[in-house]
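One chain comes next, on its own, written as structure tokens: the form predicted on its own.
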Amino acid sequence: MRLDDLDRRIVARLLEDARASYAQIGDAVGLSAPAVKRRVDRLREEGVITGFAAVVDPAALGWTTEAFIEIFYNGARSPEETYESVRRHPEVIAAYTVTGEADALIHLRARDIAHLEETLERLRREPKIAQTKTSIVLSRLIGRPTDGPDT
């Protein structure tokens, strides 16, 4: 699937406010609200649009602190696996494989240092989970919603 120019702002402006009706969308790129509507279910059809969400903050919520854990595993894990023994945990917000000393890298939020500590005792007991490396989280500097080129 190829964006056009067109379909790219229409993206980076629901990025900016998902709420943005179809006229408002339109009159920011030069189009008619229909021609947009259809744009817009074609990126969804197409899955570049893959869903609308609130953007909540965390802190809100009583989510204050926020960190960035390495894997490192005992052996091979595969992705799938990897994916398996973090899913289960609610703190974790993403997780990825990647390259390097770690094995896989997650990133959690939690109401506080005592249950960051807890969290990490949990996942310390999954299976082939040899050692964790910590790194909290003491100020965003940035956080796009997105992090695609053109946005």
The other form holds:
2 protein chains.
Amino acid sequence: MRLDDLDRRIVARLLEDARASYAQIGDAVGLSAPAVKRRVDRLREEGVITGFAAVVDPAALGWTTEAFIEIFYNGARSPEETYESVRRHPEVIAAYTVTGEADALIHLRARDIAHLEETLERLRREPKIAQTKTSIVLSRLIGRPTDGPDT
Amino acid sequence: MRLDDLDRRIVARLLEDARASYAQIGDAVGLSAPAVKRRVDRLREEGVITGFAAVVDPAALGWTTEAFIEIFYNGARSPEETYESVRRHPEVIAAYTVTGEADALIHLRARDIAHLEETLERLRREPKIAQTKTSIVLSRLIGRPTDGPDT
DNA sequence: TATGAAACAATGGCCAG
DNA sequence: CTGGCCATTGTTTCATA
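Could the form predicted in complex with the DNA be shown next, to go alongside the form predicted on its own?
Let us now look at the entire complex, which starts with that chain.
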């Protein structure tokens, strides 16, 4: 599963435009279209590329409020239980177990402040959640492609 | 810029597979391929869809360490200055100004713990940064499509 | 919004290095 | 084993209604 330089350049190109044709990518990296396709197929099989997604502006869809919530659990809290306590809330777009004071960190998006408040109340009703600490996002300064650095 | 139900279903389809053909999307939503294309073109013009990106597994590229850093500045720290202090670090994949104790929250990815440590030291040398508080990601529980909820 | 035509892209087979 | 080329099939994209 070792990637050579050509693979990395193909991935970089697909991070910028997942709908680029194989011929376009080939022009950029110096390969023919079928050669690019074979590499992309291989990268998908190996799990380096897991899919292709549209990049959508949540604000344009009416989701204008974003927050990070540190979660503190009481007692036992395996990753599975943590997962169970947040997966049902569709506002949660990412969740992590972390080192440090908090047990978990979740990233959520809501339509507005009222919706955020409603979501927080709903989260706090989860039995194992003892405490939450909310940081509302004021501005997004950086948001790189697929959350993956320059390959 | 109002989206109807057809638009939302097209966006949902493209979030799952940005390389789906217009004909495939048309089959799924009950439209002809050209009709789908014109809607997608319009959604891009309106900024609802800002691009298409490959979804890459950072671990497969050798980026196995992930962390969130709360940043505390001393004195003046406009969003622009905050941006300037983090943009040059390629390990930073997202950065936000937030409410709460910290002034900013950054999300970063490194190849390993040594690389994370090196990045933290580099960040702490930024003149305006007074203090940092790091939470290393132990496991990712949820990571929804484009960081955008169900449209 | 659908249809049809022309241009373009994807993809499998096959051969060369 | 990896890339190039060719031919087939499918897709995009325009004109037109």
